[in-house]
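Presented as structure tokens, the chain that follows is alone, the form predicted alone.
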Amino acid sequence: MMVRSALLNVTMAAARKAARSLVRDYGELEQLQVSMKGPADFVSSADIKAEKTLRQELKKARPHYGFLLEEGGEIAGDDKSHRWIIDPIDGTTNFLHGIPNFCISIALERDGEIIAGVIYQPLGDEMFHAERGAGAFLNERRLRVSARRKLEESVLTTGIPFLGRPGHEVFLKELGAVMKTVAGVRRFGSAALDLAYVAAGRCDGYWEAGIKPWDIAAGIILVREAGGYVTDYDGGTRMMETGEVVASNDHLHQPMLKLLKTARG
């Protein structure tokens, strides 16, 4: 039986509590109040409710920690070292269209380093979790990134820039280069789950640009603790600042970086 820290137990319990109302709302989509937050970027009452639950639960457990929230922005805590980074629904567009691929993503940062992460897919009851130095898990099962060594045998995931987002032309160049090289490309609509799937070995790699810290914070530690690599497009560690992510195993990481660099010209 694996032993989890108190911190991880608190985080997982908060995710489960917030998920209960999400699952109810998902079942009653036609009554959901939805407002436009920007082109093709929705915020719903479900999102706001889930974020409120997460904040309340985590604040109860760790009253002095700060927050970086998708909906609520940055909230400083008395403890300047620790900050929760939260996306109450990653895959909001999927959620609002009745597509069952969405999750809750929670990461904890200490002095700028991510030390714990939880990604919970409530419809499948899949709880991905990791702590620095303690490995990555799906529920009780230890995770490892895939062992594939060749891009031509690999399945990669990505996100496609949508209406109102820059970078369409560059993305099409990247996609063109990748499509000619790999066994398949998938677009699931949740960056957090894409990273969780790389950690679980379901996908061999993931790349995307123009994403926010709350989309990727928990996924970064999951992939690392599952034995994988996560960098920005330059091979550095500024993913949260640049909004660029490349994640894969040690065999595919450099070839992926090289392929994307060549495509971008």
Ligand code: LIP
The other form holds:
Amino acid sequence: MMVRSALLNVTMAAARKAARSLVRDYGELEQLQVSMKGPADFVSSADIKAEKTLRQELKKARPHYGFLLEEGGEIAGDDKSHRWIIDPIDGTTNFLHGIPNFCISIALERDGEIIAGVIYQPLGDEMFHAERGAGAFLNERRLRVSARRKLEESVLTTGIPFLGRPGHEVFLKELGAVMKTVAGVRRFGSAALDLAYVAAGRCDGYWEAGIKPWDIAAGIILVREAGGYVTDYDGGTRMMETGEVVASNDHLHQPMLKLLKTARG
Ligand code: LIP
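Having looked at the form predicted alone, could you now put up the form predicted in complex with L-MYO-inositol-1-phosphate?
Time for the whole complex; same chain goes first.
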């Protein structure tokens, strides 16, 4: 039986508690897909309900920490060093359409650095978790990023801009270059799970622009604790500010950065 820190235990417990209502709501969505009102309002209530549960549970455990919430915004705590960064449903569009690839993402930031992360995919009961210096895990199993050394043998995952999102032309340039170079491209619809899959070695790399801090905060520490690299498009560490992220292993990271930079021109 794996011994986990008290911090990870309370974070996982909060994720599991919020997931109970999410899974119930997801099940009801099947009926909503055909209702006149449509499921959009229903999903936003599911989002808000899950976020409320997470905030209540984490506040009980660490009363003075602050929050950065996808729905509730920035909430300062008395303890100015710590804040939770939370996406109650990452993969919202998947959830809305009954596509079974969504998760709860919770990160803890201390003085601007992510020190712990939990990504819970409730339908598959996959609890990805990591703490700084303690490794990355899927349930009880230790995670390592893939060992692939060549892009032509690699499967990469990404996010595709859509109606109302910027960056269509530049993404098409990136995709045009990547598809000629790799063994496959996937679009799963959840940045947090994309990063978790890189940490687990399921995908060899991930890139996306226009992403929010709560989409990637937990995935950043997962990939790094699994021996991988997460940077912004310039190879720096400003992902949370720029909304641009590249994640991979030590063999592929620089080739990915170079391929994408060249494609953008
Ligand atoms: C989603 C991200 C995904 C991105 C979507 C959306 P949400 O977050 O996880 O990678 O491509 O556009 O931003 O909105 O489901 O929390």
